[in-house]
Amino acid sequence: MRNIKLTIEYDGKNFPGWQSQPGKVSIQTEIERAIEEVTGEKVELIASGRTDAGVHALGQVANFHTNTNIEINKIPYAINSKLSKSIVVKKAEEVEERFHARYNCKLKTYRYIINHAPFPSALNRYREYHMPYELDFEAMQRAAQYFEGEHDFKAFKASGGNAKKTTVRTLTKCSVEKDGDRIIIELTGNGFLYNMVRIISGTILDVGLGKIEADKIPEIIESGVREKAGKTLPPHGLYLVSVDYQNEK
């Protein structure tokens, strides 16, 4: 049996998230349906992790097992021909039997986009968060640096997550960059708690708005108190950029 690894891009606007849900058409459901139409097999698509309703992906990774003899370079074309234009399989690779998209994941990179122009974008209104106020960009950059490293991110976890054992995670990167009227917050880490990226992004935004002092970030992290951190930003500005397996095959 073959083990196929897919790299997937999707617009999350019209989906209830990645994971299959009773009575709803999720991203996972759609791709599994397309694979079944192509191969004639019911498959279980294993993702690197779930994304919530409205969240987008530039490089989600998932794998499935199949007996199909379709050539690997033709698999993306075959699956894409059965998908809506909101989901695109960008790449397919044949990997070892033991490869597991979730358990073998070493790092993930997420991006949050904030547009602080006076008026929102008509075209990107479901792909970025609009905040039409002046922001202290340098303070936001300073705040971001405090999140890097190993910390207990309990203060940046929403209720309802499934992190039962530990809330300690390591961020190898937390950056804030400018692109015209847009501010791009990017985080790379070995794992993320429920809504962690959206809460960290909301906290950095609150620093930019002058609601939180940049130098208070270590104190907020140390406190472990959710109420001391910023608000949870909406899902439509969030992207799963990439998943790193560090040559794991």
The other form holds:
2 protein chains.
Amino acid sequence: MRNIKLTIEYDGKNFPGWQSQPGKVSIQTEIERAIEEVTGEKVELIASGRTDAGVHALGQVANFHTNTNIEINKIPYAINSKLSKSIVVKKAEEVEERFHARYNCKLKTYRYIINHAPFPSALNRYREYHMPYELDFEAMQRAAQYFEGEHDFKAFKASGGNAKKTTVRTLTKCSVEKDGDRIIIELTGNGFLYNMVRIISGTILDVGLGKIEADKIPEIIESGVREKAGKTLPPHGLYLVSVDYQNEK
Amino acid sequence: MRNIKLTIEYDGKNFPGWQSQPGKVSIQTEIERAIEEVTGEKVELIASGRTDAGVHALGQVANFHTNTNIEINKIPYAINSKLSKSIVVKKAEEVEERFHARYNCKLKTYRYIINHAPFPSALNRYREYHMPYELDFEAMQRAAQYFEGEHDFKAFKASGGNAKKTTVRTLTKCSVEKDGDRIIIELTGNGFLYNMVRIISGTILDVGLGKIEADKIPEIIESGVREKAGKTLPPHGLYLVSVDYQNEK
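Alright, leaving the form predicted alone aside, put up the form predicted in complex with another copy of the chain.
Then the entire complex follows, led off by the chain already shown.
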């Protein structure tokens, strides 16, 4: 059987998230339906991980097994022709039988966009979080650095995950940059706990607002207490940017 | 009476355009309704010019006369509170009684965005025109230069306008730039004929596609024949960026 790896962009606005949910059309079920229409096969699409309702992806990765003989470079066009324009397959690659989009994932990069203009943007209202109040940008950058490295991120995890599993993760990057009126928070890591990016972004924002001191971040991480971290920012400012498998193709 | 100048951003996607139309909720009627709810007065909102269905604005300008005593810096918040998030008043300024957003307009800047990536963007599907085919970027830049200056733009005007009025306009800028996968066409001028930006952008794109020679542009302008110019690009890639009144405040 062939094993096909897809790279997918989607607008999370009108979906209940990646994963199939009873009675709701999820991103996963939409793409599985499109693949079935194209190949005639019912497939299971394995993503690098779920994204929540409203969260966007520039480069989600997923794989499926198939007996179709459609040429690899024609697969994106074939699947896209059966999808609404809010989901776009941007790449298809032939991968080894044993490749698994979730298990083999080495690094993921997420982006959170904060619009710091006095008024929200009409055009980007579903694409960023608006924060008009004064922010200490340097303090936000300083706070971000403390998240890099291997830490127990228990304080930055929403309830609802599996409490027995380890909450230790390694972030290779946690940066805060300006792009005009926008503040872009970017995180790269080997794994992310439930709502971890939105809670870390909310904590960095709370540092900018002066609610949390930048140099208290190590103490908050150490505490493992969710209440000491900042608020969970809303999903519509969050993007899964890319998923890296290194030499695992 | 006070005369208030507003600067407005809007997402054109769900509107039939700026202007009031029977049975349809236009951008103008939406803002006039919001102003009425805020001031208790029926006002006429005078824009720098109309925008068509689907066209976006980053900085449309409009003015209205009012007896309200709401502080000028509170006016955007008051109006925005009565509007859907697809229209945002970003600035309000007190201007002279005689200021008229259409008659006093000196320069307007429009932007047309072409996505030149192999696949369309799911997130920007209502914000740009997708063109995956090979383009001669330098030829597009060369073509653009010919549009600058004072010309009779009759060949770049859709039918439907007033045929008796002059079709001579001056473009102070017509540029083609790259921004990653995007090609950005920007025009600044003292006035624009009906669909002029979309036809000039379509002509520049046809030069990129090799359908029209860059150095034939002066001849096409000279001819005044619409059929010699390129196609009209769709509205969803077009943005009214700004309107300039110089010292006319």
